[in-house]
Amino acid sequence: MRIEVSFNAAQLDELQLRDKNVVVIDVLRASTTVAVALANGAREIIPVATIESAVKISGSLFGEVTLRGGERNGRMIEGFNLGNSPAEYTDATVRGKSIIFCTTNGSVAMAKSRYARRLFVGSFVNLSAIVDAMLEDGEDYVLLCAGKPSGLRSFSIEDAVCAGMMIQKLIQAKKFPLDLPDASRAAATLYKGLGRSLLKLLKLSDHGQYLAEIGFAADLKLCAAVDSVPVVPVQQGTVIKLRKPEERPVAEPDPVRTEPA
């Protein structure tokens, strides 16, 4: 079971994800409110990567079920309903709704990765529940790191852990022979030397300190919340859903042995 870490979305293109098992992860802040708004009872998830793009999809859709979500400098984007902090995705606001998803990195990896054979939105909130899915697959996956545009602070960190942490459960349950290239190797290593505090983590990161200045210090507590929200967020054709349980056969019982008379 090979495992292989993108530490930025913008350093590949859809043609190098096609067919491959895809793991986004975009901690800060788009996997988690995915995770957030699916478990909440939104119907679907619709990544985009352009405001454009929101725009027409959702002019093809029936208002009334469809929200449109998403942020552009960690601020809500104007004439959305929401923005990308996964507080306003209550099961009040959210129920029964399609959303069109369009944030700055998350939703631009989950759009790039939409010809990959299967994919999986992570984050700390879900990473057990994604990390038995892929268990359960048994298959080689990318764990691709959002990160930020190109540029000097292209890395994000607490993604980086994240898929560390990602790794670190997959050796420890020794399923499978892992083969894990430098990328990946680096990842765990990180998380060896990082991950005993993801609150903290989270508050000395750049975009956590980006978050808390424009007012969104309390997400930071909501995303570093491990397993706070089991939930297997998957790509169907072109959107986002939950990933219903495997049916499983039923043992039978064993028959009830009685004694002789």
The other form holds:
Amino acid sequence: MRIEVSFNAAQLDELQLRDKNVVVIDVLRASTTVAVALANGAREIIPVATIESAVKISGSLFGEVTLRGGERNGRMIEGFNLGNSPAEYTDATVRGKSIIFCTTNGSVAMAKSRYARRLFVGSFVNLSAIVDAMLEDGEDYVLLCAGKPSGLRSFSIEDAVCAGMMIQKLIQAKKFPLDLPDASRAAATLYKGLGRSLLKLLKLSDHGQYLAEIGFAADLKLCAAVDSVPVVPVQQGTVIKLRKPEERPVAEPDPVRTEPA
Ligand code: MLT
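Show the same protein again, this time as the form predicted in complex with D-malate (MLT) rather than the form predicted on its own.
Up next: the whole complex, starting with the chain shown before.
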């Protein structure tokens, strides 16, 4: 089971993700928001890379069952119904709704993964559920950290630590031999060094400090709550839905023993 890590989705072309098993990680806040929205009954999430796409798609969908959610510079986009704070995606607001989702990095990484063989959306809030899903068949995975737009501050430490925590849990599961290239080992080492207090990690991170400055300090606690939203958001066609328990691959029965025990 080979686990690759990309620390910045902007560096990859969508064809490099074609037919791969991908977990998109954007802890602050897109992946967390997607998990919360689906857990609260949203029908589906439609990730788009641009505001223009969001407006175009919502024009073709029925207004009453469609919401537009997302952010630019952490704040709700003008003309949208929701920003990107997980706290906004309550049951009362999102149940039964299709959410056209447009954020700076997270939804771009999700849209870039549209040709993946399998796409999960992972964060701290649903970490164990994602790791369990990865362990169902032991296939190779790419942990795709959304990161931030290219430039000096394109590395997102919270996404890297989340990837490292997933890797550490895969190691501890001892279910499959793991092939961990350099970036994967680096992520696991980051988690070992910084994973003791995830809230502190988020508060000290570049984006966490920015979110706190613009009034979203409460989101950091929500995003740091490990396994608080134990769901598996999975791509189905061009949308992301909640994977139902019956959609888990059925475990292969142990081969019937023919020779005497
Ligand atoms: C992103 O997608 O870049 C982040 O989730 C942005 C944010 O929510 O502040």
